[in-house]
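There is one chain below, alone, in structure tokens, taken in the form predicted on its own.
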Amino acid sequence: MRTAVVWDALLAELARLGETTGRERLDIVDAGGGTGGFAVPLAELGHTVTVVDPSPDSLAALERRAKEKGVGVRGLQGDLADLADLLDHDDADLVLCHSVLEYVDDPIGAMTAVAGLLRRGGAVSVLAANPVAAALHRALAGHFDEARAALADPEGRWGDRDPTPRRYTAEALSELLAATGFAVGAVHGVRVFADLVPSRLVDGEPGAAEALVALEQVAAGHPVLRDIATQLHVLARRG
């Protein structure tokens, strides 16, 4: 439910890449892919998937998850800064960069490394935390000063205890991708309502989860609702 909007975009992009490359089996790199929440399902679709992640524990869990599903996923220890050393130039059709840019020291360098990894016409899927949502959630929790701080801070942080070093507005995300040579597609909101609706309303009502997913899919591209989503998602292509 939380990632339905992202999967809609990924499946459409995979279909496009399959048509343009003439290959059903695509080469995918999941940078910061952790335990394989995206990587394993993509491998189940028949693609060649490599996960790059700094945590050996996450990579071990990835290996177990892939084995349970009967697929092979390569795991490499490292982070975005290591991509050029771990993988060959022009080696991927699609790179996932989900919930990673918030934590890298050099976002420009990171996305430049991703661009170097992609073949011409390849795509990057970027998912990043949204500062407007952070302010909304802090306010709903009664932390009004922190909500105001998140709106005023250039990096969207609500205070010294904020565990997220950086958040991105739609404009900032698009500017970062454009600055590193990508043609930027539409930005969509992810988890517009999913993080606001009490779970009891979803779990206790027949058909509620499916209805919420349908609502999220409509809200993802809404010109106002998109900008209050917990995360923002964009697909960008290497020229």
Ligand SMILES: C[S@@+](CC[C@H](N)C(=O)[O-])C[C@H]1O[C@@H](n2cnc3c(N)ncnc32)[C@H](O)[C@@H]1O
Given for the second form:
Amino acid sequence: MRTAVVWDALLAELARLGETTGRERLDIVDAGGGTGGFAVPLAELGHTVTVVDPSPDSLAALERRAKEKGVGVRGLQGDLADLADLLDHDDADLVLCHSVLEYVDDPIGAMTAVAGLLRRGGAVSVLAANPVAAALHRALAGHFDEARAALADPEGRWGDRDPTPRRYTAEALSELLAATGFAVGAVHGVRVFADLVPSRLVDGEPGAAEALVALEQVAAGHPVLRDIATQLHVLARRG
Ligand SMILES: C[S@@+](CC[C@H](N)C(=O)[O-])C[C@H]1O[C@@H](n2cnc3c(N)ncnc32)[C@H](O)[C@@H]1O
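With the form predicted on its own already on screen, would you show the form predicted in complex with this ligand?
Now the full complex is given, and it begins with the chain already shown.
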């Protein structure tokens, strides 16, 4: 439910890439792919998937998850900054950068390295935390000063104890991608309502989860609601 909007966009992009390349089995890199929440289902769809992640524990969990599903996913230990050394240039159809740009020291360097991996016409899928949602969630928890701080801070952080080093508005994400040579598509909101609605209104209520997903799919592109989503998703193509 929390990733339905991202999967809608990914599946449409995979279909487009399949048509333009004439290949059913696409080459995908999941940069900061962690335990394989996206990588393993993509491998189950028949694609060749490589995860790059600095965490040995995450890579071990990825291997277990892939084995359970009966698929192979290559795991490489490394940082986004090492992508050019770890993988061949111009060799990937799709690179995922999900929930990782928040943590990298040099986002411009990271996205430049991602662009270098992609074949011409290839795409990057970026998912990142939204500072507006951080402010909303801090305010709803009664932390009004922290909400104000998240809105004022250029990195979208609500204070020194905020575990997320950086967040991105839709504008900041688009600017980062354009500055690193990508043609940027529409930005969509992910989890507009899902993190605001009490789980008791969804769990165990017949049809509620499906109705919430359908609502999220409409809200993702809504001109006002998009910008309060917990995360923002964008697909961008290498020209
Ligand atoms: C929140 S998890 C997201 C995992 C996965 N992309 C997903 O969406 O389920 C963040 C991941 O980024 C990885 N990470 C943190 N800093 C990184 C860096 N500089 N380069 C690559 N990966 C990094 C972490 O090890 C972790 O697996």
